[in-house]
Amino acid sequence: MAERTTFRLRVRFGKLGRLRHLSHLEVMRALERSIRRADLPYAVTQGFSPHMKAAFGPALPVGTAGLREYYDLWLRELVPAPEALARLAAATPPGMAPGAARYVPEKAPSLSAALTIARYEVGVGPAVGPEMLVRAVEDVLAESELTVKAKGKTKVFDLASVLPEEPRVESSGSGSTVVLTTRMGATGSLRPEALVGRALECAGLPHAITTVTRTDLLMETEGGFMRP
């Protein structure tokens, strides 16, 4: 029997406000409920336990917000992308509302494989001035490696490899923001708050991290980075 044609819709959404405290599994379930409420003709997987055919980008840790997150949804029928976006927007909680939708080729690489670059903003409270924060981050970068212990495991990150761009510090009315880009891989990725927290600790400064936001997910190319 010929394989049924499906259409791969890529949706960009956010994880904002109180919803940043949801786990990746809870986000997936909430979005799947929204897709059902939107009454889109989604495809289902084959096998003994059929379920909605959808794939999500790299997981966000609990407590981390996201501005440009992605999932792919396979549809049985070609619904115009603007219509699909409008239906999803009406059915999705505001904190996870979709911001864009477009069709991508069926054979395009998976989101988890293609998205290897993440950009973050780590907010630091006014107890730490931007000049002190700049020096603290520079001191950690000078060490070349960062050792992180979490859940009983120890990982050593080569900072030159895991940070494709130089972190920078920006001042704001409520404190400072560390903007940094990390490279994700099969062995895991460096959580930005680990680097900033280490910088504050080594400098003897208060642990004043207030927010962590993933602002972008990108694909790495020979010429730089691009959005999916």
Second form
Amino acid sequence: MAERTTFRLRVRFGKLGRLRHLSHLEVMRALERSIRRADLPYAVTQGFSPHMKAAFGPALPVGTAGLREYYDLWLRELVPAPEALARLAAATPPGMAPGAARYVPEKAPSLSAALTIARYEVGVGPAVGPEMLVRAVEDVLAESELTVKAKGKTKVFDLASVLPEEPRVESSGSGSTVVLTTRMGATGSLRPEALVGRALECAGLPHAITTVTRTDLLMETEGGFMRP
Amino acid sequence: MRDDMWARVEPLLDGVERPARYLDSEWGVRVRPDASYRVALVYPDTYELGMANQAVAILYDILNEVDGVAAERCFVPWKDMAAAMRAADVPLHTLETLQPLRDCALVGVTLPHELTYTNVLEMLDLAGIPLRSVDRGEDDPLVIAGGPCAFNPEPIASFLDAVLVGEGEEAVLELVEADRAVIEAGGTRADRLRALSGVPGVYVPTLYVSADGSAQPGCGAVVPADAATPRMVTKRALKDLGSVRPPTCPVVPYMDVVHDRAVVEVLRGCTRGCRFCQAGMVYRPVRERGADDIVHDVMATLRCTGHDEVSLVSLSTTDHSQIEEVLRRLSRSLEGRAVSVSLPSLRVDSFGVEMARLVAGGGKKAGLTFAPEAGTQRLRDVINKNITEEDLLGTIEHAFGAGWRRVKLYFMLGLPSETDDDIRGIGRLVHKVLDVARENTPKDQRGGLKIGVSVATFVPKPHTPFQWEPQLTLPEVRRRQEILREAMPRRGVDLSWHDPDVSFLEGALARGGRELSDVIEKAWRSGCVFDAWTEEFSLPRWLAAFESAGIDPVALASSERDPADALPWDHISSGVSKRYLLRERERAVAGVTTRDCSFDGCTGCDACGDLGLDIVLGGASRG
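Since we've got the form predicted alone here, give me the form predicted in complex with the partner chain too.
To see the whole picture, the full complex is given below, headed by that same chain.
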């Protein structure tokens, strides 16, 4: 069967408020349903069990919010991007509202392969003062490696490689925020709360992490980091 | 208020399994903060089970259309969340506006089966509502139950202020209207209950007493305490399903719930007349929805929810007189959209297989499920399961010839009059099914061929012709299971059992009277909750509860009742007369079958006459 022409629409969305408690699977299913409600002419995969042709960026864990997340959706017909965006916005719960939509070349690399850089903000409650937090983070960064144990597995991260930018601490009205950029690798990604949690633990401070938000997802190019 | 409450709830979510159960904010939620009369609709189990319940979805839709009324969902938090809520002193609340249940005007609980009873107590306790109706005060909500267990509400009656028997679409509006009028007029809780008992189909347990205080458990009539209370509470049923608008924009869960798909009801009732089947007796008569309505609602529901699957539900969907037309129209409309249609149950004949084929199209052929229920013709005649061995084998031939490779068969153990030979008959039948399946499967595909065989223990239920029959004792179930295991083919069969311990408890609770309230409360106090969850169920804890209440569960489940004696559910009428049930019982003993009255003439169950209804086929009354 000849491949029909399809159009690859890249949609940016959020995972905000209460919806940060959803799993990646739950987010994917909810967005697929919003696409059907928007009545966009989505393409369907060939094969024994046909389904909507869509691809999502890197997963966000349960509890982590996202400001600029992405999915690609293949359409059978070209719907002007602003119209597609408006239809999606009308059919999506506010916490996952689409923020932008544009067509990308069919041959563009997949989101999951292209998006290797993630920026995060980790909120820390007022139980830990900003100065103490700065010192705690510095102490952890002084080591070259970070060992993380999760679900019975131990992972060792080379900090120079997973942290392409120096983390920084900002103080806000009700506590402080650790702003950090991580590089996601084939062997796994460093969870930002693991790094901050370790910093607090080593410094003997309370585990006062309040929120974790992925603020940006970026592609790494020779010239630096770029949004998809 | 709402934000304050969320600020108390959200910190609990980081430490619990599946927080999506507690979030609200789904597509399709109805938030009506300004309503003056708030109803909590409770499903007494977790979110993922409750969101699959159609009764909750229907009542949610109907009540939220009423001016000044808000209906909000509430499910029982899983054990981890319940512990966190108790530790943080967070009362059980609705999802939509986080209203504590104890501040609602009405708490409506659906009771799908007996194993949810302890969850009802858990719900009340988490909400801070006194467990027993008699202990509730003016500021407590009215707790009203409905659903299948309303047909024998006695075991749980002490915890309920009222029970709505039968279909709720019209009755719930009358009930809310009656209650609002009393509240408006400044009436007391007693006035509210009195007003509810005046609504047809509503039973108010505190207005009734046991006629004979010395009656043994599971026997004895329940009668009105005064002359102003109706002697008999007759179930509510819609004359015509076309008169109500089913929900086409239900709430769309985030979480992977049970039956995660759109649901459209195609008909209500079933008159095949299987003598063990409570649903087939209490939801009479058959009322079909018209093909146009069904097709319209399927398309509207898919558009509004974005689901990729729709299930056409009822007690026997492939019996709908226009099902073929409906499925053909749907497969045309849904072409190329990767949206599938599913049928929950199939008739045991070629027509059933053809309908399954229409639904599957060229795509995936999921397994087919058939329910012969018994292994010999003699026993199938006793239970009035009007299918023959030829029907079943012909169906299997057709299904495997059409490309299906997986079939599941349902049987019951311990049906009235069952002999060891009937049990071996299940083995013989499965052997034949396996042979036919092999013959109709290409040689290279025969290796992986499997027949699923699922065996449940028969539980006699109220309002059926078998309501007087004894249930097998546990040792006898085990003996008969051994016989069945011996008789089964050694290869090509996946044999599974419904846990006999669970069926035993179900049987003891199903036919008990009000004396079981103490047992249920003791069981809950000793830690029984989520009894329908295999890993949570504990028969020893339940047995201890029975013992400390001085009630013998074996006598309750496994002794034969005398048809001359009153039963604890005699004051609840499903419309089907006791006379008919007794006649069907005699015919069962004689091995005589009874035809389906929807197609072959009236069999005299009295439901139509008692309820002022008629059979409705294809959306039009047969008249």
